[in-house]
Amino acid sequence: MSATPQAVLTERLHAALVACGLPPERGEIAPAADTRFGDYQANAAMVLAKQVKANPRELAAKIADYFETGEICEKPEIAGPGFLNFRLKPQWVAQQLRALAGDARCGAPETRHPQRVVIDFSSPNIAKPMHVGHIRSTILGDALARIARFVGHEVVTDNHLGDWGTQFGKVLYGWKHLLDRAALERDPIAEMTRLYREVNALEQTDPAVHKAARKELVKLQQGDPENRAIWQQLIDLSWAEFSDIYEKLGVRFDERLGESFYDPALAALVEKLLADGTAQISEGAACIFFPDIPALADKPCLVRKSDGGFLYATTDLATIEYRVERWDPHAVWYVTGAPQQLHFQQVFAAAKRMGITTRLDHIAFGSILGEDHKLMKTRSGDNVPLRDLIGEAVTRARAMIEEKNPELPGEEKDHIARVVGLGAVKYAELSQHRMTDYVFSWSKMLSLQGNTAPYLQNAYVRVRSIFRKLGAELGTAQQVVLTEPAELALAKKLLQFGEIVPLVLHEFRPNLLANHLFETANTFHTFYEACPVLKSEGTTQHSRLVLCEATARVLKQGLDLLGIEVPERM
């Protein structure tokens, strides 16, 4: 289909500004805050009036006179101190709707400037369970990857696994002295976690255990065959657990290189940084200082400790070097929690000092809280395992379906429960601004009312039920006529889908898309109540069926971009 309403209006506003002798780049069009006064608005006259020393309303009138309305809208109206309001013509909206109903992209344009982007997200630790803390990174990262691919970027998803470090000395010691083979077969992650905790507790009272665990770590780092073999088992068993969770969530990765992959490069990297003056020795440690960056003036980036050990920053810098060489990306996005903001500020500043020109973005997010408004934990104070949370989501959704629609076949109930349960968890995350701390509430996220995935999925099901009752699909969209206010309101909301999707990546905010889908569902329900579909006839019925088809397409496509499926029945 052709460009979005906003794009067409923007192009014509730019032409009008040029005709007035004004700079076109100040001509921004935005959806109207109050649709009673129009569908879109611009404040160009108010912005430019000071520059050209003119009265804003008079300048707005001049711009309006030069604006070529054509078939798209009425002549711009002037409001307040100089706003330009634009009201779309129903005939043009109907034409665009007809095109959208048959468009696989639902009117969303592809970017004119495709880029290669590496997205670093999820990043669980080997020998530890994935837990509720991994929800935000995993779900947010996957949604951004889906949307970036959809708009035309080349995306490389990289799961940077925590597979190296002090904890492995403890697990190796526990494996050799405390391992329960039967428990390992039943639940590998639980047994590895037990080994770590028991050895950690023993170290507190027995210095010999601490010394022995440290020795096991050194042997691993030096390439001892036995320890490397055990370590590889830890990785394989952990990844089997992780991959099962990722499969349930529908999340995939192009790369999964752990910290260990970069370890051989760390010593040479630090020596290079010292040799070229990027890093300096301070109190025995190798540091990169940032005297020209006020926020980091007293916060150097340590790349080697005084005892010779390396740090997370060292690994992250080696990772950046590898990604730049391997992928030559335009940007690398790091989807990790807000507490790591200082770390990434230091790492990104250090990378710039190293001559890295690739754009580096830290996509931070807040925390998930329990209903007590504290960090979500189990009763014992542990992090809630992600596997258990996924299972409970599906179980609760199954119970809801059993109550609402008990006559469905068992297999269909299981399928719907998976789609609804997982969709509810994902949408609860993605409908929030990513920096918001939000309360994890089963009753709220599984509700069929309000801004939830089940509400949106149910809206899709309601649309599809119209075609089931009709006994036919839409077929090729023919003449479309929109006369009722509810018809026009829904059509205009649907046409905005193509305007919203590209905005998500500007500030990495999938909640913009989620909220638009919620508004679309609300607008559809208003239309559905006001405008009978199956009881109407002729062109009126066909036009309303086109609205229904376009609604189903937008809801399905939009939810898919968020990693959420839709059922055909609920």
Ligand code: ARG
The other form holds:
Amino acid sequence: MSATPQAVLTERLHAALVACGLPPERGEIAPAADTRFGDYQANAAMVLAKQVKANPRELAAKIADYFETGEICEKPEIAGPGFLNFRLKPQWVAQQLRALAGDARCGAPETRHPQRVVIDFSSPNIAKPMHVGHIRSTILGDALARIARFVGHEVVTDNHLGDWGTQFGKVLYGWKHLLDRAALERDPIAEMTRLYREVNALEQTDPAVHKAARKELVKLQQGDPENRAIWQQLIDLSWAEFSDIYEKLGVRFDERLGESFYDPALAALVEKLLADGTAQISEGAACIFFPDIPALADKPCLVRKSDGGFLYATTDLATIEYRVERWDPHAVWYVTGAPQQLHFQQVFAAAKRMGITTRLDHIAFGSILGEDHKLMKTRSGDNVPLRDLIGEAVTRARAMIEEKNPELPGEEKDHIARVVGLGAVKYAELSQHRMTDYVFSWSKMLSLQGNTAPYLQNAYVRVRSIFRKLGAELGTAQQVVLTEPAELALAKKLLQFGEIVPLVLHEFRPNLLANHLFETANTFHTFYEACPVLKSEGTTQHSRLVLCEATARVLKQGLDLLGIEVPERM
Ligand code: ARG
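Could you switch over to the form predicted in complex with the ligand, since the one displayed so far is the form predicted on its own?
Full complex below, order starting with the chain above.
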């Protein structure tokens, strides 16, 4: 399929600017703020008028004169202080729509600058449950990975498991002295969490326990075979549960290089940083100072404690070195909550100091709140485990399907419940700006009305049912003619899909895509009410079916990029 309307108009605007003797770079085309005045707009005349000291409206008129409209749009209109408004010609829209309906990429272009990106996301901690904070990272990271791949980038997803650190001293001590085998078999992560907590509590009152737990940690770090074996079991048991969750969510990783993988490299890394002057010893600790960065002037990055222990930041620096060496990526994206902002600022600044030029992005996100607008917790005050959340989503969706469509076969109901329940949880995440703290509300996210996954899935199902009722799929031979305003509005909305997808990666905002899909479904419903499909005939019916087909494709493809499936019925 050829380029999006925005791309075609941009190219022509550039040509017009050059023809007027103006620099083409400022010729940006944006979707119109108000579609009554056009479909797209450009403020090039206003921007350039200042540069060349001309009257903006006169300059706009000159650019409009040189603009080659061809079969694409009407002559650009000048509005307000010098805006250029562009209105697409219905015939061209129809022709583009027809191409979209048969295009596997729904009109989304592939990038001309493919890059290699490592995405570090999910990254839960061993011996602890994955909680709702990890759900945001998992869902966001997976959507970004899907979108980046679709756009044509080469993506490596890496699950940077928290499988190393002081918590293991406590769990090891607990394993040796307090382990309840039956409980471990029933629910391994719950038992490991209990061990950690009990030892932590014991340590507060009994210094001997604290000392003993420290000793277990040191033994683990020194490679003691018994402690290593227990540690490996902790990892295997945790991973079994994590991978079960990933499978349910349809999330996969290319790599699973946890923190422990980098442990052997830490000592040498710190020595190197000290030797080449990147790090200094201060009060016995090895630190990297940033006197030239105001925000970090009094916040050095600690890479070795005075007791010789390494830190989270040390591991992250070793990880960056490894990733650069192994994949030579253009960028590394870290999808981790906002509380780690300072950590990544320090690590990125330190990496730069080490001479690493790879682009490093912290893709931060806010919190999930309970319906009481406080941080979401269980009744006992714990983090809500992701596993329970997923289970509840499917159960609730199942009840909804039962009510909506009781006569469907049981197996199909199960399938729909899974697709709708998980879709609802994912979409609640992805339709928000990632920095907002959003309220986790089952009734809202599972509603068939509003900006929700079930609403979009239902729109898809509605389109599919049109073809079922018709007893036919779309033929391709005939021409497409769009005359009704609702037809044109839907067609133009669909053509924007390919313009929105690449935008998502500019600021790592899947909500742009989610909201576009929501608008697409709304525009479809308006069309469907205004323009009968099954009762129409001939070219009109064919044209409307092409609109239906394209809508179904865009919704399905768009939701897939968000990691959300669609059912055929619901
Ligand atoms: N395990 C960490 C946590 O649960 C997240 C790790 C993020 N990735 C990284 N390279 N630091 O908070």
